[in-house]
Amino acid sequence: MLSIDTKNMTNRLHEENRKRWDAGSAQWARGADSRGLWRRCPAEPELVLSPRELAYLTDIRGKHVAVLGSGDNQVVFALAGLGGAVTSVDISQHQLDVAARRAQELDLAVSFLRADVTDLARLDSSTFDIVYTGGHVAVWVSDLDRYYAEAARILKADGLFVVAEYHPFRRIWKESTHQLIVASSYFERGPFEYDVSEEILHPKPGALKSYEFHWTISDYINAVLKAGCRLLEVDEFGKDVADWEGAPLNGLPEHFLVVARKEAGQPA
């Protein structure tokens, strides 16, 4: 029978996707600027946060918050704003770089940690009272069960995860101006091999490697039930078509949702 070393498949997937947010970083970061939103969101943390979101992490003072795959961090800065004390957790650590030089400039005190979510060996289990993640995460990770597994250890009994991600009915399209046309199957989780340039936002054809997993709804609630949380929602959110996205999407949801609790009585 033929073995296959899975989590020697995840490092290696994970690490091109490394390089390749590394490499984009810079580039990322001008945008970022051009736009503001990160100097805002302390104070406004309604820019970077859906109000159901809002719901649940307004009273967070002198809460222990971890954001898994925290790329730009303005969630991370809004969280922070918002009182709790945040442990930023990314794979970049050229986004990391960035962000710490923009808490520092906003006098935020946040704790950064370089880490693949599957792997978070350096965070001590039972430590945190919430854990984030969401925007466009679990595109770029192989094992959505590892990856939310480790994030319910990290938590405390009855702590909150949150997840916040792009809607999985957005990602099957073929790129058009003007008609849905289906390039994948809803239920092909990939991965998704592409070659592409340093451009995050509209790639182009380049010498650096990205591999994308397009996970269902069920996959994603499955995975948060199997780590050992207890749904509290799931919703479904915005209509917003973004010139990125390629295609009409129009009257398709954007984002969607699921808050749980960590049951208590589950390994730490």
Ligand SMILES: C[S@@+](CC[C@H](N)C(=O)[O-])C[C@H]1O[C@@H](n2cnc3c(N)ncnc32)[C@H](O)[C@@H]1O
Second form
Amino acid sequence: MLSIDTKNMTNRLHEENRKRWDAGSAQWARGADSRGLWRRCPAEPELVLSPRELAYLTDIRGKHVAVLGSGDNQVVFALAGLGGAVTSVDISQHQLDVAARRAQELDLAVSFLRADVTDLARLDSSTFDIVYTGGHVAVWVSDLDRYYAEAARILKADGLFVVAEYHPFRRIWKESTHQLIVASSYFERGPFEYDVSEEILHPKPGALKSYEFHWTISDYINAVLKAGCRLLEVDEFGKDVADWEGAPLNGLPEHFLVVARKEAGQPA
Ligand SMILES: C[S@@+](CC[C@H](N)C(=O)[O-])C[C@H]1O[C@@H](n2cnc3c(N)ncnc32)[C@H](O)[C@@H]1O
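Please supply the coordinates for the form predicted together with the ligand, as a counterpart to the form predicted alone shown previously.
The complete assembly is shown below, putting the previous chain first.
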């Protein structure tokens, strides 16, 4: 783990992460093309949203929805297919370009905005009925409180805030086929620095870095509460273990969900 004072480093670390996602987006897009989910999820949202999430998201026709850290945009397309007027926000222009091409092909009306989730100044306060974020986004963000405060700011009073993230219990293990060995304490938030040059087929070692943050379950819940939201549900679920996870994680929760509403009377 790096010892970095992240207070004034946010932009630099996020900027490195942005470069990493821009560089990796073509490769990421090829993977998504081979799975083909993005074509199906507008008509079959259950392919990319769990029943627990869908319980809050089925009745969204005509509602204004923001998806923060939209990545492969499968959730964006599912929510657009359910009738939401969706704004897809991501820090990587390359990721957004891929998504915009796909949205056009699927004839889905989606607005795209390149922005850092900790600074959504280009979105007006109190404009969205729903803000959805998750699927490995917070791990790239150095300031969870600012991120969720921005999410709450753009929500209308009583608007719905849905956080559906990879469970932090899955992040702390060494690569091993048969044994769980702690690689970093659950309480070490990072930043964890990785050289991802080789992973993204970049020729020069060290040219691409990424910075990851390991937030705890209480960090997530407290950030939602500090943002001025009241909790409706907290859940932990899922048991699938993917090849890339590299450790025998069976028996540990795969995802967690926090559903909240912005309290009326919160500053816009
Ligand atoms: C692993 S993807 C996950 C996103 C999406 N849920 C998915 O399943 O594809 C992470 C995305 O978060 C975006 N991202 C990383 N840091 C960000 C930041 N500070 N602000 C906005 N987006 C960010 C990346 O560009 C990338 O598209």
